[in-house]
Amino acid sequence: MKFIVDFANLDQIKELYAYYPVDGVTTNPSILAKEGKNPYEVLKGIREFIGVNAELHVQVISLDAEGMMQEAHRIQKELGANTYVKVPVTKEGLKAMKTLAAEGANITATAIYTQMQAYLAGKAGAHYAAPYVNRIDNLGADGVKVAKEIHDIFKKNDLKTEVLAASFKNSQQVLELAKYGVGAATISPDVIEGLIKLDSVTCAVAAFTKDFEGLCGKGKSMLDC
């Protein structure tokens, strides 16, 4: 399962990058309007950090198939070809994804709830499929469940299309999805930091570090004992 930050903040990017194996990073309209900057200043600081070939998902606004289309042309101009365009699942978003699919653009399959409008997505030429796990939850279904069923529905189905699975609120959601194998989960940095954070591993470290300066001086290590 690949492992992608939800984030645009530049300096928070890095640092994840810097401890996490980060594999790419996605966006939305939302997180880019908490940068209070244009967008394209914000996402071209991304691609110059990650390179040319890590993976960048960058979400369009219009609402028809046209204006996606026009708005997919320019995202890729300016952040380069191989940059994912994140087009909502939508009857005009499906029109939009054939087209674009047909020129060879990449697509993330976006605002995804149910499991057939991922299959929809694959069918239309989408390399991910991005069903919303805990906004799923809230509706009152399991969204594990869901992005598990349309994992297995694309395999099933001999779709190319792999899952990317998004709204993430506890650790335990993106566990089970890595257990299961899907394709990628991309997790905003709050969650990752709770990945690993453990009461329990802090005590072992601080443990281990007593004991280890009880017998060569405080503030020794492997280095200078």
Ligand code: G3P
Second form
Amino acid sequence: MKFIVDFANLDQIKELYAYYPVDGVTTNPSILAKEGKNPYEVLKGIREFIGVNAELHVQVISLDAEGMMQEAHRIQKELGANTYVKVPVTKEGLKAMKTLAAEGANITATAIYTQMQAYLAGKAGAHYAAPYVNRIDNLGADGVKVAKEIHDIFKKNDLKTEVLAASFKNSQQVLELAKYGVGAATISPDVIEGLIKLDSVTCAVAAFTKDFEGLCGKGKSMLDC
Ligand code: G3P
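Given the form predicted alone, corresponding form predicted in complex with this ligand:
Following is the full complex, with the preceding chain placed first.
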């Protein structure tokens, strides 16, 4: 499962890249709005930092297929290869996806709440389909189950589309999908930081340090003991 950051603040992206095995960055219009700058300025900064080989996902705003296509072309032109155009799975979105796929564009089908949306996006040529796990949970359904079923639908129908699960609020949701082997998960910084925040680990490491310092002296390590 690819491990992707769902955020647009460059400082925080740099921090996460320094510590975690990150495969790329996803954004959406709400995430970009938090930066309060021109979207292309922000996105170009991210692209420069993550490099040409990493995935960068950028969403279109238009509601009609023609507008989505035009935005997709500018997104690709400005941000280069390995940029995935995020298209919401509406009727117009499916129309845009079919044409963009024929052009060879990288497409991430987004705003997915149902298995049927994902199936249609896969048939329309999307590389990724992004079910909103926690938002589905908040509707009283089971977001992890929906994401797993979408994964199965792709495999059983010989579609190359992968799940790019999004909208996580806790580690358990992420873990369940890693165990199932879905293609990718995009996760916000606060949820990423919670993935390994375990008091038991902190206590275990502190006990090791205390024992070692008892042996060799305060502040000593395997470097200078
Ligand atoms: O891009 C869609 C996804 O990232 C939404 O996440 O946390 O706003 O539900 P969230």
